[in-house]
Structure formats: C-alpha cells, structure tokens
Amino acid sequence: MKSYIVGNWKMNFSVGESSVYLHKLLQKTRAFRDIEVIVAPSFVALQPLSLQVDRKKIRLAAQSANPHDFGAYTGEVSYTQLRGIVDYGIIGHSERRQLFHESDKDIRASVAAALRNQITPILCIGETETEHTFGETHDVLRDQLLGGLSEVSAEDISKVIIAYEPIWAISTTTDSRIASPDEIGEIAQFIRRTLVDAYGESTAEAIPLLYGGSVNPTNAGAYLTVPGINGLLIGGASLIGDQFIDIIETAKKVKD
C-alpha cells in the first residue's frame, strides 16, 4: 500500500505565495512510486496551481466543498466544479465540524459527492479532549466513521482514505498535547476492526489510514512506523517548506 503525506494549508498563503511555495516544493521533491504527496491550498489558489503542478510529484486536494453538484448556493464551490482540478478532498476536518457546524449528514453527503465526481475523499474523524477523558473515544469514532461512510457502496469503499485526527492533539487547540505512538496504534487497531466488521477483512485492509495531530519532522518517523498507519495529515509543518520536505523524506526512509 502507498503512503500518503498530506499538507493542509488551511487559510494561509495568497495565490502568489501558494505558487511560489509549490514551485519550491516541486524543485525539491522527487516522484515516488510508493508515496503520494498531496497539498490542500485555499480555493482561490486551486485552479492556477492545477496548471502549475507536476502530478507525478504532487497532487492537489480541496480543503472542503459543497455536497450539491450545482444550484443556488451563494459563495459555495462543488466537487463537480473541482473535478479535473483536484484529485482529493478533505472531508469532515475537525475545524469544519466545530467552527462551521458541519453535521454527519453534511459529511456523508460530501463523501458521496466526491466519489461520484472521481475525487478521492479523505474522511477525517477524531474525538475531543472531553470525549477522550470520559472514555467515549470508540463510540465517537465509530459513529463518525460509519456515519461518514453510510452512503458509500461496497464497490467504492476502497476509494476512500480515513484520517484519524484527535482534536486534543491538534496544535491549534488550547488543550493540545502530543499523542503517543502507542495511543495512535490502539486507535488504528480499533478503526481497522470497525472497518473489518462493516466491509470484511480483505476490503478493510486495503483502506489507507492516516494520522494527523501536531505532526512535525521530529515525530513523523515514529508515527509512520505505527502498525496500521499509512501516512500523515499535516497542518502547521506543511506551511514550512524545509519541514514538509523533511517529513516526505522520512516517509521514504520508513517505506524503504
């Protein structure tokens, strides 16, 4: 299975800054057969960057999109409009769930919309610090996982990527702390068991599982060697070229 290194730029960089940064990444990044490098710029940068990017080296992802294909949704962008521009779409990120109140209904509709437009959904799941403290992690993750996949057919489930991103481990939260590889390993096993129960072992084992939460060049290697983890979803470190390149190179060393 491939490893996936995903950089979520969030609401950072102008169009010009995005172009310059992507140019530098392309200069310093090699094409890997067994590692997919993905960056998720803001909407305004996606179209011009799609003309600049070398897809043998780097693929583009949307940070979010509206699940409707078209219609009277002022200010929104659909997966239909992004078709041919991006290869991936980040769906259900904790910031979308918490800050923009995206519901489970919105998220599963977005997963279905991405798939019907030939865009690979990266479905994010993760619990809050309170849910973690009170032992509700498994219940929360099961609901988010199965809820987000409830409109996905058995034929399409292999086209989905899952990203575990505990909210309490994201560096932008006030109560953040670093998740240990052992903690992530236990959760990875639980997520994989849940997928096996729902889709069968052979299908579930083929679904990539990423980890995200305060990932940086120092801890990336430890996270990438956690059994069952197939890549990383990176926030702040993806905005710093040298750090992002270091993480990509670490992924290659782990893969080798």
Ligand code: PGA
Second form
Amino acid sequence: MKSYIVGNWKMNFSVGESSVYLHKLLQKTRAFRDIEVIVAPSFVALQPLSLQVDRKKIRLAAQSANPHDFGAYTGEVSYTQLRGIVDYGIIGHSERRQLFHESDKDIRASVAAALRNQITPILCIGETETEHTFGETHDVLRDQLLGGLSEVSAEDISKVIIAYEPIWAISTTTDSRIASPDEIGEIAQFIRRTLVDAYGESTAEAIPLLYGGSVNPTNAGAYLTVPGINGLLIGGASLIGDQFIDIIETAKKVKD
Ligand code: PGA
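Okay, that one was the form predicted alone. Can I see the form predicted together with the ligand too?
Following is the full complex, with the preceding chain placed first.
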C-alpha cells in the first residue's frame, strides 16, 4: 500500500503565499510511486493552485465542503464545485466537529458527496481528552468510523482513507501530551479490527489509515513505523516547508 503524507494548512497563508509555498514544495520534492503527498490549502487558493500543481508530485485536498451539490447555501462550497480541482477531501476534522458543530449526519453526507464527485474522502476520527480519560475511546471511534461510512457502498469502501487524530494530541506544545507510538499501534489495531468486522478482511486491509496529532520531523519516523499506520496528517509542521519536506523524506526512507 502507498504511504500518504497530508499537510493540512488550516486557515493559513494568503493565495500568494500558498502559491509561493507550493512552488517551493514542487521544486524540492520528486514524484514517488509509493508515496502520495497531499496538501490542503484554503478554499480561495485551491483553484489557482490546481492550475499550478504537478499532480505527479503533489495532490490537492479540500479541508471541508458542503455535502449538497448546489443550492441556496450562502457562503458554502460543494464537492461538486470542487470536482476536478481537488483529488481528496478532509472530512470530519475535529475542528469542524467541535468549532462548527458538524454532526455525524453532516459527515456521513460529506463522505457520500465526495465519493459521488470522484473525490477521495479522508475521514477523520478521534476522541476528546475526557473520552480518553474515561476509557470511552473505542466506543467513540467505532461510532465515528461506522457512522461516517454508513452511506458508502461496498464497492466504494476501498476508495476511502481514515485518519485517526486523538483530539488531545493535536497541536500540543509539550511532549507529555503527545500520543506514543505504542498507543497509536493499539488504536490502529482496534480500527482495523472494526473495519474487518464491518467489511471483511481483504477490503479492510486495503483501507489506508493515517495518524495525525503533533507530528513533526522528529517523531514522524516512529509513527510511520507503527504497524497498521499508512501515513500522516500534519497540521503545524506542514506550514514550515523544511519540516514538511523532512517528513516526506522520512516517509521515503521508511518505505525503502
Ligand atoms: P497538528 O494538527 O499536526 O498541528 O497537531 C493536526 C491536525 O489538526 O490535522
């Protein structure tokens, strides 16, 4: 299976800055057969960057979108409008769930809308610190995972990517709250078992599972060698060119 290195730029960079940064990334990375490098800029930058990007090296993702195709939804952008501009869509990121109150229903509809528009969904799941402390992690993850995928046909399940991002480990500044590779390994096994139970072994084994939460050039190698982890979803470190490139190079070393 390929490895996926995804940079989530969140609400950062102007259109001009996004273009300059993409230019730098394109210069410093090469096309890999076994690694898919994906960046998720803001909506305003997606269209110009889609004309600039070399898809053999880097693919574009939306950070979110509206599941309706068209209509009276002021301020929204749909997967239908993004078709041909992006290849991937991040769906259900914890910031969307928490700050913008995206429900499981919205997320399920977004996964279906992305697939309907030939956009690969990257479905994010993850528990809060409280849920983690009270031992509810497995229940929360099972609900988010199977809930998010419940409108996906058996045939389309293999087109989905899952990203596990424990909310308590996102954007941390002290090492003490960073998730350990062992913890991630246990959760990766649980997610894989849940997928096997729902969709059968061969389908489940082919679904890429990414880890995200305070990934940086120092810890990327350790997360990438966790059994069952097929890539990384990176926030903060993806905004710093040298760090993002360093992580891509680490992924290549791990692959080789
Ligand atoms: P982080 O963000 O790498 O800054 O923790 C990850 C994410 O929110 O996707």
